[in-house]
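Taking the form predicted alone, here's one chain by itself in structure tokens.
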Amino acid sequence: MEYKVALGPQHPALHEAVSLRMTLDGEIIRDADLKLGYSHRGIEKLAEERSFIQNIYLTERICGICSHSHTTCFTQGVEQLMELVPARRGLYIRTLIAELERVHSHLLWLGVAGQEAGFESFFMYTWRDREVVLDILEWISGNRVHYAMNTFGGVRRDIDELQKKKILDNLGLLRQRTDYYLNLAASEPTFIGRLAGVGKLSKEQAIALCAVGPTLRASGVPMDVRKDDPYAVYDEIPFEVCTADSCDVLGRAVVRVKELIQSYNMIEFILQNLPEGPFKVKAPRKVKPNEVYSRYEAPRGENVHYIKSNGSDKPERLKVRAPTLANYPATIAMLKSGFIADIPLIFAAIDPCICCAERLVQLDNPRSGESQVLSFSQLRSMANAHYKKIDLTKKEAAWPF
């Protein structure tokens, strides 16, 4: 007998609001669906009311884990509209921050995977090592989460020889520990037993459902924007695209550990070949009328920013498609035929960032056939009225103490 179960929007295994609707046959998931829209922040609409330089700081707050991913994707798109060639040294530093962010994001994910699999000590190990990377980012930028390094024409801060030495000294420690994690992922029987065969996604399904990032590469598809459509200085840096053919959560863990090793190699190459010269060049205030499609390989997968300019100092349109949104259809396929106990592990395997992927749906009036584009202030007023109504309803239903 089939029955439906709703998980969320609040759930102990998921720290952001999303609703999973499951159709179960006993313990087996026969069908699944996702309901979004619980934490929409209106980033794209806000961007239209701010200048291009202000939007660097706005896009940085799309995500707390891969903030540099969004600013780089936005910045390099605007630089194309400006027909601006960034400083070469600035591009190297921009790429350095990108790979350090990838390292801290993958270490965070490995810890979450360990926690969901009941391997608490693995969680402690990886998050301890993540602190080393966050310290490095703080040495470079002054911040551990939002680095505020990008600007049009390069980066906002240079790095000196002492910083280079401190980064290289810590890379050796991170390499040693990552080798241990790779051996652990390949030989620890309880860890393998919990992850192997869970969340199956075949190569054909991954391609058909347009999966991105480690989710796609763990199904044996060697696609990576850094290699397929190089940006910054990735066309000058030697690295390999990491894949796995197990097509399950274990494969997604193996891909991320392999990518850590590749990131260490890239960081070392960047620091050893950092060119001399300025780290930024002067950029114009206004942007020429045009449109651009900017791509970036974030830790979770391909990140896309569509930017349209009308010739003013503000964008006419900013459209963001974060990798989590691209991986949702594949997540539904991974959940089907799985067990209900595997839901947190399967969903966590795509490394979801719910706020990054939230969208607002505009419903047309079926009677008049008209639709209305609401301003941010109108949306805010509607939200305040909605929650005020909920509060009044709760007060009326409360016990009269």
Given for the second form:
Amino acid sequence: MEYKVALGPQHPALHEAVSLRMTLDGEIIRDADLKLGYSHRGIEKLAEERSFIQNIYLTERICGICSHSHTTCFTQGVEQLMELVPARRGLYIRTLIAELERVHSHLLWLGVAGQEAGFESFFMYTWRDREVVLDILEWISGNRVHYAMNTFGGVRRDIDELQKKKILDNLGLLRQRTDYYLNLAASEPTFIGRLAGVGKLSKEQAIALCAVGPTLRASGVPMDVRKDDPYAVYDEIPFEVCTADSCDVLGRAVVRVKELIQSYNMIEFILQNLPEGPFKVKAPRKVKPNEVYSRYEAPRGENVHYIKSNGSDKPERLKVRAPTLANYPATIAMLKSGFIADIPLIFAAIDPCICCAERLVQLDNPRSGESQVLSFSQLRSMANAHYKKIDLTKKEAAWPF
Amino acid sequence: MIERLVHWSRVKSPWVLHLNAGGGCNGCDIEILAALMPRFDLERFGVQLKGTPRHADVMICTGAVTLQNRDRVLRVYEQVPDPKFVVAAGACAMAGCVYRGSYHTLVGIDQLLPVNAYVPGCPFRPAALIDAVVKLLNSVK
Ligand code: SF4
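Next block: the form predicted together with the partner chain, after the form predicted alone:
Starting with the chain above, the whole complex follows.
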């Protein structure tokens, strides 16, 4: 017998508002569906009302975990529109912050994965170490979450010798701890037993469903924007793209731990090779009419911004495709034929950032090919008509036992 | 007697519900979790994070309320047993932050629920949240 179960929008297993509808056959999930829209904030529309400079701080607040990713993606795009070459030192600092952010995001994820797997102390450990990274970010930028470092033509704050030394000291500590986790995760049979084989996503499926980031790389596809289409100074920094072949949650954890180590190496390289010179150049206020497509490898995967300018100091259109949105189809595929108890784990394994992914999508009429704009009252009456059609009385509502 | 016991336990061990009202950026939610972690350790005040509203005394709301989520936030609020306290944490929950003027968010959660304490900041530091909780508990005493 099949049951339909709804999870969310407010549910302790999901930390944000999203609704999951599942059809269950006993313990096994036969079908799953995601309902979005609870966190839609209308960022794209707000961006059209603000100037480019203001929009840096708006795009920062698309997401609280990968805040630097969104601003960098936006800033890079606008710099291309302005035909502006940013200061080299600025680009290095930007990359430094990006890698620090990746470290904090991956540590956060490791903790959450540990918690979902029932390994509570691991959660506490990684979150304690995450504070070290947040401290570094706070020394540099003055804030723990929204760093506000990017500006057109470079960054807003320089770093000095003392900060450099402090960062390198703390990096040693982080390396030590990460090695410890690596050993712990490799030698803890319960942890491995819980993660291995859960949420399978084959290589073909991952490519067909357009998965991105660690989810894709854990299925054995070495795809990383930093290597494939280098932005900022990634073409000068040596690093490897980390992959795993196990195609499950364990593989995703391994990819992230490996990436942590790569990030430490990159941070060290950046600090040792920081070029001298100014950290920003002056940027024009107005932008010529043009359009641009900007890519960025956020901790969760490829982040894409499309920006269209019309000659004024405001963008005409900003379109954001956050990595989580690209990973949703793959999540549905992973959930199917899994167990109920694995839902939080599978869902957490893509490292979902729900508020990132809440964008408005405009659908054209498939028959006429026209697009149509509906007013709020029209939508309301459509919704009312829809609910009138549904028979809300439970016809076969009999006690099952 | 029983009443005094209940009051004592309420002040000594308030259980909190963390409610994401929808339209935030997640930054505040992460900072709430960070406040419960070893460095800041909000749990030393007896605060425990609860999954269900029916067990909670204090509701910590983050993010601006989206129209889609408005009725759900109200429903969660109604499920919290009396007396209930609401903490509006972060600039979004206080006044809408950068999303002010959006077509899909309310300007502050106090348009919907009575709020007992505000924590300013975008996001607030975990220490600020601890301060708010301590002040709230002192006012309840
Ligand atoms: S107040 Fe700032 S950090 Fe907090 S949810 Fe709103 S935008 Fe994010």
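For clarity, a rigid core is taken as the largest C-alpha set superposing within 1.5 Å between two forms. The model shown is predicted, which means the values in this text are computed figures rather than measured ones. Positions refer to the first chain, counted from 1.
>> For a quick test of reading the superposition: does Ala383 move by 2 Å or more at the CA between these two forms, rigid core aligned?
In response: Yes; that C-alpha moves by at least 2 Å between these two forms.
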